[in-house]
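We begin with a single chain expressed as structure tokens, specifically the form predicted alone.
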Amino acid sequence: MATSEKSRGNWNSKLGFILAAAGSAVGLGNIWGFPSQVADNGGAAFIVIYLLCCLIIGLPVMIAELAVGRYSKKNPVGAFRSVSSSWFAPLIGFWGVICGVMILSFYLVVAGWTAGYVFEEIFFFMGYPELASWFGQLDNGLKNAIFSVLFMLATIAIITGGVSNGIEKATKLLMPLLIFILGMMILYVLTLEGSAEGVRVYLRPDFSSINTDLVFSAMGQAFFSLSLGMGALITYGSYLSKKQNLVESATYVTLADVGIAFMAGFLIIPAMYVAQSSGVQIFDADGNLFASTTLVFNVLPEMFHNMGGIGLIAGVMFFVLLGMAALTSTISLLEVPVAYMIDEHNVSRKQAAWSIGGLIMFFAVIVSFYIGLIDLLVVIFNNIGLPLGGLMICVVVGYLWKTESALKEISHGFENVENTWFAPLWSFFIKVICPLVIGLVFISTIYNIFN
């Protein structure tokens, strides 16, 4: 099967572009990750650093991402391979494939999770704990397997959809229903005892509490949250129209992400708040905040609990959101390894769609069993190689495709682009800023776990 731009599928529009690659930087770690990270790491001060490190290193390398992708109209292997004529550079695309495929296997658990409380909440309130517990149980195989399943099921039936018509559209349905649950969400939370507290803490800078360890933390959160390093923005940039800013377009999606991880934090934090004035402890013995999976599976659901009939309005909607996030993640995690089969191995989209989604479902089930595999997961695919992942696209694009070669690039679009400010300040940042940077936080990452 020939594997033409036409048969890989394009953008309709520029919007559907920037709310699918939205989406893809949009999951739970934005929901609940980074909220979670504001509370434990001086409220607006992590704030005041994420920000920065979106801005200073995560867009510049998603700009590179896109650079890539539209240049090479290719999955990341062949879109490395296009740029380089290094015998490794192709590793680096596939290394980026093989995270997105690993880290999926347990974000599909994950998603689950979400899926189950939305039952949980509703058991519950029709009164049959026994029930609504079973949903409840983070540990339960059967029950992770199930929604793993279903969720894969879900991201499989857009994918085979296409660019265009599945992807796209979700996302142009996900997103604005996504933001408009938030919003709903936080306008009811703002209203409650106990919220106002939550807004303080969130919104007082502690930058006595800025040290290395907050700013790599932030920069690992910023990494994550912008799906950087995992090759999907490469494969999004693929299918990218040559008349598309690419340095707009990444402003746009940058933005989003931080907006919605704002707003998160708008919901997340003075929810924590609330469940506290109600008698719900959020704090361990030591003083520190539960660990973030806590707070959303254990505080949260009892908070809701604790309100009455509209709890249960507002746990369904909670956790309805908290599943629309984690599939707009899905959906492109899924993508790059089929992109790769599509172009690579000359399959049909379905094809690729059901055989990859098939494994990766596998791996899920496997994990829907044995949780304790998801933080060993985690540390390899995600904490390790996201940073690898950036830190190599830093390299080929800074000095083996050389930047230069990338502005070309980018000048379609961005006519003139490098008669103007951006093209030496972008230069510079790619060749030293981000490698340096990214491999500061990747040696900080492996010295942490061996030590």
Ligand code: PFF
Second form
Amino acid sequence: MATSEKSRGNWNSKLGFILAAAGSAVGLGNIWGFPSQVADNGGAAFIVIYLLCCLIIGLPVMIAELAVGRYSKKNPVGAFRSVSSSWFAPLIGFWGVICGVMILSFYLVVAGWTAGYVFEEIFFFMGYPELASWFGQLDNGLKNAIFSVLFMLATIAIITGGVSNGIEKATKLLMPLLIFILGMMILYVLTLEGSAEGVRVYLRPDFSSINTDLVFSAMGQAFFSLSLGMGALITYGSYLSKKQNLVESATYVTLADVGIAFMAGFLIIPAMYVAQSSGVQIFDADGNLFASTTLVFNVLPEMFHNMGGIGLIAGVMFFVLLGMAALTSTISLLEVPVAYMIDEHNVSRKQAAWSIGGLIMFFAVIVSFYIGLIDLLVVIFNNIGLPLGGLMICVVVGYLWKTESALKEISHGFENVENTWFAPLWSFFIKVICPLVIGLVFISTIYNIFN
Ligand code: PFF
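Moving from the form predicted alone, what structure would you give for the form predicted together with ligand PFF?
Once more the chain from above appears, this time first in line as the rest of the complex follows.
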């Protein structure tokens, strides 16, 4: 049944894996989701809570996912089967595969918007406003379908290249480029009028706004942003060598994700206030900030359009940046069901990528024409699906596989880990703290949905 280790692929280098995993984590969630959540939820107060969620919940769960993946050298279904004989363990992995398929179905549509906006900016500045506005329509089914299919084709092309030749090579190029473009754009936006107010809003903590809702949104954002709960990091972990220190790698990936989200805040929030100072509306009639989709896809293009010639460069750069961040995430979302097909159904990587990719493309075309579905899919697969998956990973690793076995796996690349302070601390987090907090998030999410 299982294919040999050789045909599954391996990361070529330590840095290659870290960039690929950071590429999975850094995506629309960081640049589209995080800054508007900060602006909506009391500025720096949200950042503090988000940071705590990433370090207290995200990091231990990430280490657990990587350990399960590297120990089993399998996709999430096979991985859970390897670490537990319980009948429900493979079902948890299968739930992850379904989450990957469904999240990708709408993620592609949003990623497609970024590509559409590159053309929107170009045609706007070339003096074709009608054509530009066609590319900028968020609810144009045909346009959405074209761009999501193109995005999927790019993802499939990289995935069929394999682990080190496809995923690792692409992310090794895209990630440094992304950080460079982001840095350049921040420096530029900070020179514009109105940006200082944005920086002030971003960094001013309003601790009175901390309530359970804020904690729960920060937690959900942390899960989605770190790509946790659906086995993406089990899958990426399954291509890791025994020499790699899992704790160190997970720490780098978490810090990269948090760091880039923090940087994106320095771009988006000041940019919103720059837009406001040039007459663009960023708050609705009740004084609430526009929803994240409106902010990123309507307010920012208006700001670019008000900037003259330099707006073309800034606008194209911004949407290329967003598209690149999305691409390194769509790769990891597709890799989960592809690895499942390769391991469990004994098909080639090419067949797996085209068959599963084709199915997801079909779903994405449906979502393209009915974009109202995005909200529903977000609730089911992000808000409920990922925390549920994360909770189950903690239960399996903590109580079925046992943290002692996981620590044995972690000790490859981190010698003597059992005798360090890390071992009891991580075990306590996986067995008690993480399931407790994630369980509370999960119950509250369900409660909020039905109230
Ligand atoms: N982490 C990605 C983002 O922030 O956009 C989204 C994501 C990718 C979620 C991969 C889950 C996943 F497995």
